[in-house]
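For reference, the chain that follows is the form predicted alone, supplied as structure tokens.
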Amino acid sequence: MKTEVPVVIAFVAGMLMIVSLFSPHPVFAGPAAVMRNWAIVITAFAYVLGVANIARISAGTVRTRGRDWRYKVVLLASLGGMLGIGLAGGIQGGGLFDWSYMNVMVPMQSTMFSLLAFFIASAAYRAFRARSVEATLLLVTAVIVMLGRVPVGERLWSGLPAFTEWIMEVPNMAAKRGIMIGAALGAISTGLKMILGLERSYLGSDK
């Protein structure tokens, strides 16, 4: 029963959202909206679960010393701070907790993103070695669509930044779309192998 009853469910919920896709009848409309909303109930109580577990995981370890617990501290602080103001002062805009968001929080993102930059030039640096025939592809084409981005590509050629669009929207972009395709059937696949109770992983066990 404990992996018949979730199967079952899984079954019902899937084929129900699946029915409710292709027929507006409000005999599947109406449950199906009805557990969408349950969805982002459970998503909500999943957040609250989640910053809990990490609260309880980031004491555990300020409590024993243990590895970088300093900023464990900063991280429970933080959080608890934005958590009593939030509650306080509500989360509109002009309030403590959005003036707060905007000059802690965002810069943070910057710095963040910032070095990010860095990250992404080093390995790009290390990626972009004509080792190959691919590799050479790749370093050629990231360099027109790098020159084709920034005014000194367009003093070389009026014509680069044009090019570089072409790039992007053509071939960059089919790429990008067949990749979304295989995503899509690879979520598919997995759904109706869930929803046909051959993939059980979800409930703690692979048979």
Given for the second form:
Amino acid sequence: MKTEVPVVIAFVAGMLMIVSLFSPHPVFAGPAAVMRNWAIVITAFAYVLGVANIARISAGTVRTRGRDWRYKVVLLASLGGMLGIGLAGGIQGGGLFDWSYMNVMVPMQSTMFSLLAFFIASAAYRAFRARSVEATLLLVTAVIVMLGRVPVGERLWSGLPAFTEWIMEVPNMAAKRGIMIGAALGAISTGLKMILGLERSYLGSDK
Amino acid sequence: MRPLTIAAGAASGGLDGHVLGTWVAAALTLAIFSFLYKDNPVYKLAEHIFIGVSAGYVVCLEYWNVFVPNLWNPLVSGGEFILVVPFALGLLLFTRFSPRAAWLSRWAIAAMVGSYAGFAVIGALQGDLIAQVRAAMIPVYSADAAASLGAAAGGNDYVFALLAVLQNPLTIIGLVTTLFYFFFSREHRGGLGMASRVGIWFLMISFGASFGYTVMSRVSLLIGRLHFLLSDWLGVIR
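Here we have the form predicted alone; I need the corresponding form predicted in complex with the partner chain.
Starting with the chain above, the whole complex follows.
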């Protein structure tokens, strides 16, 4: 029950998806569509489980007055506030949920990501030392791509934006294509191993 | 359902949602930027607000976009009682909180993993493997590009005509040598070693390009935030 049933469920669900691609007959396509919807619904529960876990751990920290417990109170209040607004009032555009998203979440998210501009620059200063052919290629390409995207690059050489595009579309794309083909082969083999029950690490321990 | 709103416009006599929103966004932006000085209580406060709001946002989206239309309405209003199965499987996920019953969550995890593994196999096959191999099926020599090189006047025209001639051979060499680099069944010595070394050069160019691209996108976001502070909030620039 603990191991065999999950392996059978994974096999049936996975094979339905694969078989429905090769045979769109209603015998396979119908159950595959149902299974697809079930997977989406269960995934929604998984998101809720993740958030419930955050709330549980934070509440535990507050209860025991653990490290940074005051911030956990803020976290729980923010979480509760957003849940209350979204679940009670809906997520329609122009509502309070939308206002919270546009004025609280979006500014913080983009500022968090923009902070990376500073850290990436300091990391580059330390890492970008042209000590080998490989490091030099990485450094030169990065500099060309950065210069090719700003007006000063075009001032230096009028062909720089077009040359940047060529780098993106030829040597960059060639390597990316190799990575994508390798990753696709890996994804296919791992997916098949999971469906066939050869890879069971997602079940956790055997207890 | 009628959405909860903040009255727009001071003329209505209510709270001006736009002005309040700008001040809230500016305060939170500055709080996050304060991390550039050092990790401090203001940053930590903003960080925890961000985590809480983001988590709440995800749950609300899943509730309104998945739970209600895909499960609750068809089950309660549509009488599709078969949906009790995914509902029960979803609830079984919460047995993770009980060590004795946690094994029951494996059924739901298996349904997700099996389905998404099936999607992944199909997606990787159709979207990546076949599409990328097909895109790589190009002629080594392009007569049009060679003709353009012959007609090029000089300067930038000549440089880009030459690059166009090199485009297909370099794409093929880059792909093949990159694949050689990822071929681990034999030791990288001799011809295979040379080919994989060339593959590393292409990979380095690709990583450099990705790095440069990422830096520029982050700088673009930074400019966006500074523009918001100086224009929308302070009104210093128009």
